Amino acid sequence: MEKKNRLILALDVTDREHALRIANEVSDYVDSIKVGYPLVLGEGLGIVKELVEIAPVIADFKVADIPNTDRLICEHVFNAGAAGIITHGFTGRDSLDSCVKVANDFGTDVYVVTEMSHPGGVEFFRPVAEDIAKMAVEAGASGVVAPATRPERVKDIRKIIGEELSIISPGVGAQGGSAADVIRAGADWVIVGRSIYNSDSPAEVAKKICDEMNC
């Protein structure tokens, strides 16, 4: 993914028309569009094929199953045109290896969740987040997910992964994270959803966030 604007749109809307309208409005300011279950369950995986005409798509399915099931999920996602997928790491190295292998075959990216951005994200992830980050490096993942709501954790994760992997960071805006703070802490991209797609002027909000990061 080209680091131009350092902004990823989390497109957690549920209908095609709304999704395409928002994506087109902010296309000048985002490097990628992240889609998850709300949109794909509402409109089908075919929505990815439409969105990739606007910007590269990361499928946020937080893949967390046995290796064979993970392989099948990744194949479907990448065949639909997605440039990347988000997976969990707590299912173990063999499951992550399965995702990375498929991504390598397609020339796409795998991002591994180290710690989630909501308050409950510290309850079970905190004790294992750094081990997951180490595993992501060893498995050859493209990057990790670390919380913009806790920039100090982004710093910790960056120390572990070095400059080999990218950090994409959710939690800016509605969850209270600061784009500028998390970029200074070591994130490569921030992920923003509700602050943009619930706004009356999505493009203006996206531009403001980019300006905050000195894009």
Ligand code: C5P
Given for the second form:
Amino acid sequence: MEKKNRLILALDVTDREHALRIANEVSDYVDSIKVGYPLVLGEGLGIVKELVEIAPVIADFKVADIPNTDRLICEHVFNAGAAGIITHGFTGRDSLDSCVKVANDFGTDVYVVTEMSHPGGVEFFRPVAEDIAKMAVEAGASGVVAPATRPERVKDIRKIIGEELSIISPGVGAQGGSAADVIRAGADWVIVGRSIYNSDSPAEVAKKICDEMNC
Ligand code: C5P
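Could you give the coordinates for the form predicted together with this ligand, as opposed to the form predicted on its own above?
Then the entire complex follows, led off by the chain already shown.
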């Protein structure tokens, strides 16, 4: 993903018109659009094909299954035009390897969740986050997902993964995280959803977040 604005839009709206309107309004300010279950279950995977005309799409399906099922999910998502996918890592190295292999065949990216951004994200993830980050490096993932709500954890994870892998970081705005703080802690991109798509002026909010990050 080209690092221009450092902002990824989390497009968790559930209908096509709304999704396309927000995506078009903020397209000058985002490097990618993250699409997950809310929109794809609402509108089908075809929405990815429409959104890639506006910006590269990352599919946030937090893939977490056996290697063969993971492979099938990744193939569908990349055939629909997504440039990247978010997977879990707790399912183990063979599952992650399967996603990375498909991504390599398509020339796309895999981002592995290390620790989630909501309060419950520390309950089970905290003890394994660093091992998952190490595994993401060893498996050849493109990057990891780490919480903007805990910039100190982003710093820890950056130390583990080095400079080669990217950190994409949700939790800015509605969940309380600051874009500037998490970029300073070592994130490459922030992921922002509700603060942008629930606003009366999505483009203004997106621009303000970009300005905060000096992009
Ligand atoms: O609306 P908000 O800005 O909180 O959206 C954050 C987005 O990032 C949501 O799509 C959420 O599912 C996603 N996410 C997260 N924490 C993770 C991984 C993904 O909040 N660890």
